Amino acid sequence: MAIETILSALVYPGLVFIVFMSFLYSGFMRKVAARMQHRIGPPLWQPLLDVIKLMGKEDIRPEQSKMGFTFWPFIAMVSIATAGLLTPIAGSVPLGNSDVFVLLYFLIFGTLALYLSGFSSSNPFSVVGAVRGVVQMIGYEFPFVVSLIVSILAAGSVFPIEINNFQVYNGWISLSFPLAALAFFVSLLAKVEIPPFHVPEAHQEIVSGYYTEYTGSRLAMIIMTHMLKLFVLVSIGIVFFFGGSVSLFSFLWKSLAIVFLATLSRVVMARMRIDYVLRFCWIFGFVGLIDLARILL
């Protein structure tokens, strides 16, 4: 029994599976975006090659950087990976059943750690990107939390695995509460910094934003964190809104459908100004409140 638990946490549906799927989602997004733009695009395994290449490159640490320059990217990656291990995947949870508050804690802390890495580099572009990231969090956490509350009240449980099973037997929550599902999808785009919400990076304005100074293995950790976050949020979307899953096939087709919609947003939408991002996210937060009021009243 102990061996099965260890294998579940490390292999399937554990860490190895989560990392593999994170690379797959990122490669799928890049490939589909390229085809939408009439390009051939890189192979699906290109994100894996990018990370391997970065791991072999020199780590350059700026003289003005602070103590957390290495610490925060590592903490961000571990926090988001832990959130993935607490999220139901095809009807099972790698680290055992936990409530949504613990899941939210690791998600939020991992994101904050990313922006703290920008502050720790002391580069002006990095600081601007980190400030934008924190401000953007103020915008998207509102619709994100509102949408999850709707799903929790609809299923009558704070445990993700029970919400997952509720949808399997009672139908998709998104069909009963489409406004909350829409608010969740908007917050998903903002959390993963997919256009039009790539304000903290903004390559045309502030180079690479909060990770401008990062190279080598440190940059690889930041890129891995982004890919892991996409996987975790897509999995949360399946668990809380899009019918749940009890089989790997169901999990895969739903997750790839969500990634496809996110890719469509990436290709079609242009970047917003940070004040527009706040306004846009809060509008969808109040839209989600309509479904919340339906449940409460």
The other form holds:
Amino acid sequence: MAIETILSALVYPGLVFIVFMSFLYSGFMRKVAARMQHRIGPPLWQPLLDVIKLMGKEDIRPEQSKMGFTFWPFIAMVSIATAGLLTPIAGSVPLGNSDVFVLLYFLIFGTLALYLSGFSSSNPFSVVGAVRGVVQMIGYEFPFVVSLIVSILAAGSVFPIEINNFQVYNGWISLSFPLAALAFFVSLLAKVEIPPFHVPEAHQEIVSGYYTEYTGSRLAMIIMTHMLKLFVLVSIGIVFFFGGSVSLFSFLWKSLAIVFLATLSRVVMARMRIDYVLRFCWIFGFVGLIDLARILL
Amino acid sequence: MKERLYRITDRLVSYARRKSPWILHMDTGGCNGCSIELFAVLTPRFDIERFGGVSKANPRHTDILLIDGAVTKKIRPRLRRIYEQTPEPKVVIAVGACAISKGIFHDAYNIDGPLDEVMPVDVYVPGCPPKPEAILQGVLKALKLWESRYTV
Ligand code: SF4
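In place of the form predicted alone, the structure of the form predicted in complex with its partner chain is requested.
Entire complex below, previous chain first.
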């Protein structure tokens, strides 16, 4: 019993599986984006190689940086990974059952820790990037929470695993509430900073945004955080809107389909200005509210 | 046992290095001909990403500095700074005749030495401008060097 719990938290569907899958998703994303642009593209395991390479590089800490420079990336990575462990994967939760709100808090805290790492590195570019990130957060948390509330009310439970099972028996929530699903997808793109929402790290404007100053293993942690965030949000999407999953196979094809859609957005879209992002996200929040009204009235 | 572990880690890291060069392109003030050829390396036809390379506009994240153009008096301190901002281990590639030996700007009043007076250069890619294939080969040569270079 105890061994089983530990194995499910660490190996499958736990930490090892989550990290492996998040590498797979971003590798898939880069490969598909390359194919869409008629390039050959990197191999599927490219993100893993990037992370290993960054582990072997020099760790520079700027003189002006604050104390948080050293630990915020680590905290961000850990809290996003914890959020991943609280999400049902293929019908089972790695870290035992808990409600949506814990998951939400871990997700928000991880994102905030990323931006705090930007603030603490004292570089003007990273501060601007972090400010943009926080402003963008005000934008996308609204449609995100609204769409999750729709799903919670439709399934009648705050436990992700029960929502998952509800969908397995009663069909996809996104079919009965398409507007909320749309709002969710938009906030997913905004949360993982996929174009048109890569405002906090805008390469042409503010060097690399909030992680400009990071090198070596801390940069690896930040990149891991991005990949884990993509994984967590995709599995939240499956659990709350796209039919749930009981087998590994349905989990895989649904998640790769969502990643494919996100890649399409990444290849096709250009970057929005930060005030447009705010307006765009809030419009989708209100679109999600229509479904909320439908469910309540 | 420990030795073996070190050796395996070494091999893993050098493999990952070979497969994931992140590149910073910097034009120091040539005629931009080399820059255009350099951008061709990133395009679908030559596609550096199939070797894992990504163009990063940030010295903190880069491994390979691709520098073209003659070094002007204005750019020299900034170039030095970019070199120092890049974390070890790193490789510098001089692209084009200008960066190697001042090229057609040889006796110009505002030129301050070839690139290797500013920073140690590892690979030279000659040509005015060199072809994208040549630049790509330079990058691959640099990767061989970089693979066995350890953190200081
Ligand atoms: S080497 Fe030739 S093409 Fe390249 S920057 Fe100098 S003059 Fe221009």
